[in-house]
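Form predicted alone, single chain, as structure tokens, below.
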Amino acid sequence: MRRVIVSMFPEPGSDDENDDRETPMTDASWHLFANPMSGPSYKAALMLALCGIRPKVTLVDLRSGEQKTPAFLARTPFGQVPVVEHAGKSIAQSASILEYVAAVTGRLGGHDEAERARIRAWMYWDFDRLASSVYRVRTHVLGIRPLDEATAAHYLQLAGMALDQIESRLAASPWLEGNRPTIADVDVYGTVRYCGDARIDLENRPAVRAWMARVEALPGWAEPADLLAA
């Protein structure tokens, strides 16, 4: 019988990390509410995972309107995906679900207060500064939300100055915050991996590039496509 592994799933880099392990199965007790255009619901995905547990997922169909029907709205006030079902809780957006995740698996979060703090301010940066220019820009340049070309300009000039921040930081350290990966590399690696669908070069940021290729290797990585089906 195959086993479903959650918390019992090591961090990587820890001695037992290359033990043999089954692929777990499907793990009803997590359903995951998610479209897969959506890079937070790519962000939920990805962290349950990297923690081990393959939820049952259900794709909504946003072009339709379901996230703003009753039936979702009473799952969450925002009408958004993505949302997490876990233990007779709703969690949406895709932040708190990383959080909610770290905390229950114990894996990927901050080791006290001021290490969570820390982790958190990298999320909040991510939503104000990189996300909300990466996906504008991916909308646009995929027809989905046409900009004008002046406010296109503008908002690709913000991710690049974003991403010239994390070359920076990622160019002194191998993760965002400390020497391990948390769930700040889950959220921001969710925002950057998007940049191709954008038409952002990162050929000239090596920092950027590795540090993906650092997130690729983790046990439970895979892409959108493997992670979002139902």
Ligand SMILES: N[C@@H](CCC(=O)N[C@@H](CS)C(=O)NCC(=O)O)C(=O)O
Given for the second form:
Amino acid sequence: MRRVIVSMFPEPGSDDENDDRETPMTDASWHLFANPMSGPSYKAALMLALCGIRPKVTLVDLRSGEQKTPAFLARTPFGQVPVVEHAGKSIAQSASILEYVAAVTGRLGGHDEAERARIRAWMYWDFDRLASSVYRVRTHVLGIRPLDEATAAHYLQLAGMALDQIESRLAASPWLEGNRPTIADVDVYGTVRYCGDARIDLENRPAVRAWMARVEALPGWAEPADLLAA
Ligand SMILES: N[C@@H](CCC(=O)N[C@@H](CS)C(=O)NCC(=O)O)C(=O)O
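Okay, that is the form predicted alone; can I get the form predicted together with this ligand now?
Following is the full complex, with the preceding chain placed first.
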């Protein structure tokens, strides 16, 4: 069986990074359960891609409730995508998946406990303030989960406030935590990139747009449609 020693890959953006690295073959020791419309699924898929791992992907049909079947609930008590299976373990929640992949590959994580805690703080903040508003506005705009206008306006305002926070941060620092990309960037990027679907304008947030371009220049970066196909 082909063995991929992912921890030997250099950090994205480091001097050792080989931009000509071939697209990896599917590595079935990593199995991603995902949905193509799901932002958290994209976060998990993007993290694996940035670490040079192309997992086996199984698409989960959320409309038919496949995520609530006993077979899927055996993988995760949450009945949600994404889930990653690796080395006989099943990991749910995109932020936990990002931490797990970072720990296993030695990439995009923190160097010590304090840095790991600061990175984790961005991920908690993301789901508390940013994803909770951007994703809700997105599903409203796309007609997947319509809200009444007052509720939609409320979440739009929260999204704007959260985006203003990262605009300030990224005006002063190229990455959310420290001077290199980390899973904080992967996580928050996986929310911000859905602002377009949510019709949230990033025009007046130049630092966010420049940071998105930096993320999109990382080796392995790809669009959701490219990563979340069966
Ligand atoms: N906090 C979770 C959120 C996961 C989530 O909301 N997944 C949605 C798709 S985006 C889902 O599976 N929804 C179906 C359901 O809840 O039944 C994460 O970051 O992984």
